[in-house]
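The chain below stands alone, shown as structure tokens; this is the form predicted on its own.
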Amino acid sequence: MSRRAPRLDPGGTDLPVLLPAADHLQRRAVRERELGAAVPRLDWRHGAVLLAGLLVSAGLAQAQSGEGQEPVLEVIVRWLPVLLEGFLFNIVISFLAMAFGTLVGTWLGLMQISLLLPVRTGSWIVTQFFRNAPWLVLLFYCMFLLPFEFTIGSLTIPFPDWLKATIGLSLPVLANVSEIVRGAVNSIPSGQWEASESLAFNRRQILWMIILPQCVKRMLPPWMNLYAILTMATVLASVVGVSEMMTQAGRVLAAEDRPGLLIPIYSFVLLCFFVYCYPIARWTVALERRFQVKL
């Protein structure tokens, strides 16, 4: 038997529902049961209020200035160039460690699946360290650890201090990558390896030809919600002495020596990171529930 609504007296003294609300929390479960986890609540709102906080506090910054001061937006945009420079060096950072990062990580994630123990077990360990050391000690290490130079014979080859902090970057990316591998790989139903070895393939020819292809769509969502971390992740590079964007803003607030311009120049740099990872969070949701398992 089907349970109706109750209906409200009018005269009673039911309290009323707020069917709107009501409706919204719904159609949000509905979309968190769809893609198994909790809908982002990231748009571009967000980036309006980091936009108007840039403005009200460049404002503000332009209001305690002394008389004859170069306006504080000027200041912005005479640096724009500078501060441009060093983001898209973050970008190239963040690209290239997530490259070394996927390419390694894809075989290691390989490896936690072997059926030989002791390597199973290796990349299982060096997966844990890497994926759960902090960030920055990883950096640390690369920086301190890692030769300044290498000399072969009578030549020698500079190993600057970006490159150093892009391998530091890429150790964490790799064992995440190794973790999103192994978690597609055993989330491929058993009926497809056994079907596989019934038509004769062997496990390599399992692995890359039948597996790993359906495992793409499922490790895309994930492995581009590392890259944005990873992105934001690259101002520690700043604490090394990289010629990144937040060590470009710590010049240029070094450079024209006025405390008010802190708030803004930083704003600034906030914005440039939103806009350049929140399109990144929207097409990783879209690809999650276009690519959702159907169970």
Contents of the next structure:
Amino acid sequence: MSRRAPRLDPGGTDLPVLLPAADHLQRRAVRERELGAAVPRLDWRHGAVLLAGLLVSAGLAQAQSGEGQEPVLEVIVRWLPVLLEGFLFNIVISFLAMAFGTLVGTWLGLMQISLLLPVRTGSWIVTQFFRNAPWLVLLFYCMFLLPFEFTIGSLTIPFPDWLKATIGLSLPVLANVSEIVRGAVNSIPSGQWEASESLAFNRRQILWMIILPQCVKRMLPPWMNLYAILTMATVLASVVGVSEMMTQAGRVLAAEDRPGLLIPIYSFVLLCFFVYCYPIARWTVALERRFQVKL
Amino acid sequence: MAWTPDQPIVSCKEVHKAFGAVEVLKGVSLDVAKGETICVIGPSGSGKSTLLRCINALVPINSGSITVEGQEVHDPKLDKLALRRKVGMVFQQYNLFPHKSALQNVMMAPVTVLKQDKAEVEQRAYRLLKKVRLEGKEQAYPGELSGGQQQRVAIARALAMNPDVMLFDEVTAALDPETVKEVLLTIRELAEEGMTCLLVTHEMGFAREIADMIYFTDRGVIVESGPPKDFFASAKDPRTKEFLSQIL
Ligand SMILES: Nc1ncnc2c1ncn2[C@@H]1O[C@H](COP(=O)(O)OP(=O)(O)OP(=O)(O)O)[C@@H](O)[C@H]1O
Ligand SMILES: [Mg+2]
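Previous: the form predicted on its own; requested now: the form predicted together with its partner chain:
Whole complex next, starting from this chain.
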């Protein structure tokens, strides 16, 4: 008469026929638990809905506005260079924040498995702090705490807002990368450490030549997932006045002064992000599947 | 002071080891002469693996002494890496590096740790893989090899460091009966060539044939020991008798 705690069994469910979705959801839950992060949920249908939304709202705006007004889609096309330039800025910010976050986050993650207690504790605190702080708050902190220029001797280096925003966005990224690295290192069986220690490798060699190469596979899906999340978060930079796509969309709306454009323009913004992030999400899922079979 | 080959190559004296409050080794003493093969047998949890791990300093001991070629293993000043170059170890779960081919698994430590010439190590690796009967499998990855083949790669990998002592921790326990034979054959050849071998094993028949000495451990102490002939024929301790009656 032993009572067992309920648990998720990756093998299947009791109700495979009645609940076709249950199996699928359960597998996702298992995968998310293993990765320690949410699995992207983007689906092509989301894109279809967005596109339909854009077209319907454009049609409605068209119907509302009187005769002789320029068609909504033409307005969007006319502003396309401005909007896409903004979008390019989002992507540049996401690249830089990801690169910086990955570089620093990897070291932070390795510090979390240091043999020295103070290093371990310190990096753990930093990781937890930046991981759990709201992204927007971190962004504001960076905007107002970082100087607008650096002076080294007689040389003055300007420090523009967009760069500050990039650093602000890279803080949660580095904390998440730190956790991804730590989790991946811990997921390698201890036998790998023992075997390499018995072959007289030192800790540094073990980490860089044996453990981390095996981690890359495990880290890639959550890392790409994080990148997709970051890309979508780059619009936060509009709040602090960086000329990325959201800011540009606002400017377009102000210039046009036509309330009916609001929904079509923002739908277009959403669509751009979808078109960019969707392939990343699909690729992540594909990689995950492939590695799962191999492991 | 200097060690000479007529002294024990591995010598444990009153070794105590506890994990937290659990005492796993409660005063274990044993000597192994150069070229000798000893087998440690005993029930699960009696501390056999722990003893082997202590010998190449994978885990620290609480008290007592272990020397390898006269050097105190748990001397804090000892260069652990130097010790591990002399002591090779093979594990129950093979623990091959899955991202490296069989050949790379064998070559890695001599090239990066001993800084030996790559071409020379490669030749040696081919020779060792041939010796463990894995000719033609050099480029295979661990995931593509059977358990027995992986275990033989692991043996070749340990041998590539040219160790003076080899530790085998239940290296056949995870294998199916067919492949056990291949691995045991490899170990037997090694022992016959004069390698000093310490084996933890449940293969009594093999232990009887190959060992110079058998040690029976139970709950952290060596209960009984002797050459296999005497040991299997006339075990005196009731614990040994019970264990042997269960297993034979
Ligand atoms: N790292 C560890 N931390 C805590 N306890 C441990 C550790 N390693 C081993 N033990 C405990 O020490 C005891 C002896 O373990 P050991 O692996 O040496 O036994 P064994 O004789 O090799 O058994 P088996 O035949 O099952 O391999 C066990 O009770 C085990 O739970
Ligand atoms: Mg064991």
